[in-house]
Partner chain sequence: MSSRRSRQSSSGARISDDQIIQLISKLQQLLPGTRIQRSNKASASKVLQETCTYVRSLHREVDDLSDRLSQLLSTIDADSPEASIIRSLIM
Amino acid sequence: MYTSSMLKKEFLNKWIKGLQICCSSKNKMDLMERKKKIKLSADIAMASANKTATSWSNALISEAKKNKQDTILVSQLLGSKSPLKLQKSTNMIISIHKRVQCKKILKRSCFNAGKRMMKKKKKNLGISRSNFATTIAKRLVKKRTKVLKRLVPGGESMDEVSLIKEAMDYILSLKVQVDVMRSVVAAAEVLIDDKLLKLVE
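Show the structure of the chain whose sequence appears above, on its own, in the form predicted alone.
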């Protein structure tokens, strides 16, 4: 298990290595290209910094691997172990995507059948207030779960329990990423201020 400082150190090393690879591959980049490369190298560094394999890290790496230009960066940051892991995760994502599509079709058909049943029940019985409150609470949970599934890479294929675990791990990794980036910006500002002071003197 990594401590926060070890994870930050690992992320920083991989991120700097990724930035060096990106800069050496292309001499002139416009602002948008540079922004994309910084984000890509940060995502891959974050996914590979934590040694435990998670669904969100596999999803980030697989997504980056889809673009042929980024495969060099991905393979160099991940090292020699990566091809098997990437192939497994890519196959897993494809099969999961098929499973998600089947679930969507099933949900639609069940939802339509459920609507018809609810109309009949409403006509016959009417809905009590406690059932109505429970229904609204369930809808809210489903909505928020949907949003969370979109936010966590690879989240569309997860059940609720693993989604929560993955989201917690992803949030911790994002916090590490933000802390490291803030430290880099603070260090860069100090260097710029020192250079300006020397120019003024």
Given for the second form:
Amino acid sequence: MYTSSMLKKEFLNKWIKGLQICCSSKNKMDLMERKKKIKLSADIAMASANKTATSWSNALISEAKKNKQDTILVSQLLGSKSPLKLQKSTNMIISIHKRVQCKKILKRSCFNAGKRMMKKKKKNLGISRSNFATTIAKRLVKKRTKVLKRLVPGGESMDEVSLIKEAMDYILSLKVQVDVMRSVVAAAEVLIDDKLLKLVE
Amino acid sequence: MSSRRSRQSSSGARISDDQIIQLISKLQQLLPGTRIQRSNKASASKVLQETCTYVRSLHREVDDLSDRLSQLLSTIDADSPEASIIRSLIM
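I've shown you the form predicted alone. Could you give me the structure of the form predicted together with the partner chain?
Below is the entire complex, every chain and molecule, led by the chain shown above.
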């Protein structure tokens, strides 16, 4: 089991490497640009600090690779990892995504066709209370899994069981990311506050 | 088609109902702000909702932190010794 402190060290190393790469290129960067680069290197560091190749990490990396501006940063940061593996996983993810989209379109068209027939039949059904509660619960769960799928990267093409597993892993790595970033930013702020105080005195 | 679907869902329910309950209880343990004695009746939809809000808040925090860091980096001028410290660390 990869302990959280080891993860934190890995993440910190990779993040600093990424910041060095992206901040050394231009000295005068727009605030938004710099923020995006910081965030990007943090995300990629988080994804690659995970030794076990989870699907959300692959999805994050493939997303970053799609953006042509950032591919240099990504490839430099990842370095030794075989690009072939990532290419395969990205192709897989793209094909799964397309399959899911086609299924959705089919489902929607069938549903709309069947809706008109169902309206006539439903008037006579007497739904019992327990059935009602379970259907509402099911609908809520479906709605919330949809939202979770959008939040976890690469979650669109996953079944429920693996979605929950990926979400757990993702939450752990997010916690690590937030902890490390928080301490780095706090340290930098203290440093700069000290400097400002010295200037005033 | 409908018979196949019902057969699939029943066999799937037998295998993954327990799995899903276990996973949801594990997920609940990761979330903050729950009482020490966690209730065994972890309703799936509540846990999922809390998970979504937690992930969103973590995203927002990462965003905010990178905002602050970029502002800090922009306020350093090139020549101060502190800047060189930070620069050697980060840049």
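For clarity, a rigid core is taken as the largest C-alpha set superposing within 1.5 Å between two forms. Positions refer to the first chain, counted from 1. All figures in this text were calculated on a predicted structure; none of them were measured in a lab.
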property: Exceeds or equals 2 Å, Cα of Ile192 between these two forms, core fit; result: yes
